[in-house]
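Next up: a single chain in structure tokens, the form predicted on its own.
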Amino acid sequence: MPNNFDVVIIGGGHNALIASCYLAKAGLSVAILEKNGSLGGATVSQKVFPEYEARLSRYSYLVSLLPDKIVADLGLKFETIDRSVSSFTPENIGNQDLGLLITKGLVGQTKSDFKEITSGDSEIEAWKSFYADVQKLADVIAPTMLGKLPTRSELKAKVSHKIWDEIIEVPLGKVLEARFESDLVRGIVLTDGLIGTFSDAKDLVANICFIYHLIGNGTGAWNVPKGGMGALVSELIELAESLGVKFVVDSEVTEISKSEGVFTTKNRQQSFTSKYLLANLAPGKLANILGTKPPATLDGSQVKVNMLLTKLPRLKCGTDPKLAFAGTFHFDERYSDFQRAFDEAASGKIPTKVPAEMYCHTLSDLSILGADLVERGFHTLTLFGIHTPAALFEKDNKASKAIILERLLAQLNEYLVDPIESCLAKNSDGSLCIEIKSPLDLDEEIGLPRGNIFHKDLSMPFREDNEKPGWGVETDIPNLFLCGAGAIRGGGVSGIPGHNAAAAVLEAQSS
């Protein structure tokens, strides 16, 4: 049968491509069925503004969790660029414009910025102590991500430090209140627990998100993908093709059945049979195809704004914009800002102030721009607005996006000499080169349920002591495995569920 394979993968994101490469290298025949006209899912790079040669990572952005081992195993040339600046946060205290620059290693002006904003040295010392303790957690958890799930007790015994209870057992907000005095510093730390996650700071949901942001490759460093996220996709596609993987695009799966140990997967024109089936789509979307009850899951909760600039804006505090925007640029992300925004959004109101952060890809990597734009000094900015759950957009998606975008730009301009609108490139019709994507847009365009970038509620990266061993990709149906963000240890642009789903198939095949 021409459409008979050892493995069929539904969905063509980066995890599917990684799984297909591992499986094809092991000698299995593999087909990927992708509903859209191209592969890559959330990891594509696109000309967001067609009149300009600028290929932006439209949906996902920096890389942290992608293990070096996967890159080495598959012989990828994909590179990421380290950033010397971790973050910058502008602040106004007593009508004085200040800024907190946090550099890698806390070198340079970081110490003086901490002292000026927090009136002493205690907060930078608290910062050092907290992240040194978090590193103890990362050192233990990161090496387990490409193996079978460890148990809670196993990891706890290996960490053997109070940080286990602080991050795994106690709500993150309570820990930050105990560790830090500054509202601003507490907020900067908390942000890693809230990207894409609609959660009170005193809910353990924030802890799980925080863990995934801080353990990547054992360092938690968020690096810039050279050439944009599409560079990873392009290389994976080339490798998969060379290994004989079959791609079937414009192939939305409408039906899955299983008989005598063989899956039949159908789109509107064709049927495909396989012994193993991998799902590179959200568990809720898979349940819809299977006709089973989808799992309950939190709404996605962020807006993404893509911008093309003719120049970087100057800051009121006087910090060089090439330094301020080199890492993650936070604004209105104080601890109290997060709580206020969460309370407002939970009551169905668009936050009065939307906590936000952004980064400038082109300060680290100009290769995503055409030569003409590089010569003219163009840059890109990618902004994420937090505590903007899908429910806020249900009544009128377009109107809600317009309100939030207006608020975000006004908030940002409070810290700028040059209004951000004056820095944006213009299309030939006079419109500004800026777009905003809501959680509902992410659901419609790339299949993220209610815009949830993690596909479902996040899980801790271990199994409970009484649970069966496994890879974290298993489903209730034998030989049907998750290979996307909805797997345990699946969140983030990691490739981990792709690797682990392939490992589960190879293990099942050998048993």
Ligand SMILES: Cc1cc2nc3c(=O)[nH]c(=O)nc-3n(C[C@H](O)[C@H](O)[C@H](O)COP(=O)(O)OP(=O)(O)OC[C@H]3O[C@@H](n4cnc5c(N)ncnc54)[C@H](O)[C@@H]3O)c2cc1C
Second form
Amino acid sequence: MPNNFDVVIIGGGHNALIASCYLAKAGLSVAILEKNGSLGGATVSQKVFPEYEARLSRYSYLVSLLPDKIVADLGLKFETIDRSVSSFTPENIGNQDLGLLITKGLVGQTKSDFKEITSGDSEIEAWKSFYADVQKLADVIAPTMLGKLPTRSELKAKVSHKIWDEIIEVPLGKVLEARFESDLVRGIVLTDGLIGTFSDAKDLVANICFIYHLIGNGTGAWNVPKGGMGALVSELIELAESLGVKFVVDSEVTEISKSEGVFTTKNRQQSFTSKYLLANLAPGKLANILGTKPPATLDGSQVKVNMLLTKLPRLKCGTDPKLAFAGTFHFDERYSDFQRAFDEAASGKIPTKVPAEMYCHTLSDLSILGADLVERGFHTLTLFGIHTPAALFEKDNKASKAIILERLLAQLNEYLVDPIESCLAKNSDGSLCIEIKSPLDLDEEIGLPRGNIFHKDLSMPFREDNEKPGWGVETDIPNLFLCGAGAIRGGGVSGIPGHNAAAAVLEAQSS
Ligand SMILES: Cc1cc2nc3c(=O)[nH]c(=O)nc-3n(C[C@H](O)[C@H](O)[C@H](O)COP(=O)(O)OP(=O)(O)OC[C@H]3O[C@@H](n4cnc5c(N)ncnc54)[C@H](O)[C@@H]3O)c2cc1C
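I've shown you the form predicted on its own. Could you give me the structure of the form predicted together with the ligand?
First the chain shown before, then all remaining chains and molecules of the complex.
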């Protein structure tokens, strides 16, 4: 029985690799079956523009949710780099080009920027008070992520503050309207509720997305992965290999059956048997294979644009681009912009203005560039455009992407002295070094159902009081566990579902 393992994992994303390391360390035999030719799923670095030595984090790009404990447990050397700038948002008021730079700790020019843009000190004070309250939630929730699911009542009692109701019970939009006056500031805060989530500000699904963006490691800081996202995957592959994990790539699983407690998992050429089966692929994709009903979930609703630049563009407001692009650069993400874009997209139209944010990896970490590009002053830029749901691409994916890309670049150029096109590197055929990925591309390339970057809608990080205890990875089939972003407390580059799926297997094994 050469293809018999204790555990078979379908899908080779970072959660699969993390689960495999924990399980192999505990002495179990593990095989990972990945449909693509390489491992990593949404967590890869690639030479997106083959003529240039630049390894971009092609899909996911920043890390917050990966607990330090997982890194320590597995002895990983993977590091993330802290950013002293949280965000920058250019704004035109009365024909004056201004900008709001928000630094960590609100130091430096942050206070004067707030004053200039929001006409006073009340918004910066509101900001301080809101995020101090959100911290109380992060302090309680973050330490629970690698244990069995806590109940709603347990967490609520531990938080014991009005922020519980504000973030868990009341739609985020209502809270932001009560806490902040400025359209711009409300929008910057709301962004964390809408990343990858096609929602109105007043739908609780935005609250859930917001929570995951604010609790990582108890700080909610979004850090730069040193060496790019692929650095994490490379290290995990090396560790898993050294522990004897078997990788089978180009192995799309098409059949699963179970008989007398043994799973048989088949790709087109081979079968694998195992006592435990872990699903790193999305729950909807698993349901398709099992022939069951996929969970109802929102469409993915973002475009990802990857760029290679010969120089950073100068800004009309005069802020040094090295400062403006050092954190997350928001544009056209006012509260009212989000509402308009959502309404337009929900009615089937490409938003007139696509709310977007960008980040420059190379201002924090040049190791993703070859020495020649470093010397020539090249940079990478990653853009995440919001409220562009899969349905907008169904008729003609290529044409919709072209319209959206053109729109995004024109929007961005409103804030720049140097048009972004003049900063992009060129391929030898004269084409610009820029690519755009739609939700449908993500489905096709890495199996995200209709581009949903979290595999399915995120869930609150707790169970209801009357629900069964568990790790948040259980399915209706005994010994088949979710081991990917679709688990409760999944979503994002966190390794949490991988850790928790391994814990569920080890618990089942010992009972
Ligand atoms: C554009 C984009 C930007 C993002 N940005 C961030 C970010 O900055 N920070 C962050 O924390 N998160 C981000 N995310 C989300 C994050 O990347 C994912 O939630 C996370 O990587 C999921 O990891 P995973 O291991 O659970 O699954 P995945 O990485 O999705 O891996 C699942 C694997 O299963 C494979 N598979 C699918 N079907 C089959 C089959 N039938 N047989 C075999 N294999 C199969 C797929 O090919 C894939 O390799 C982003 C996601 C995207 C798409």
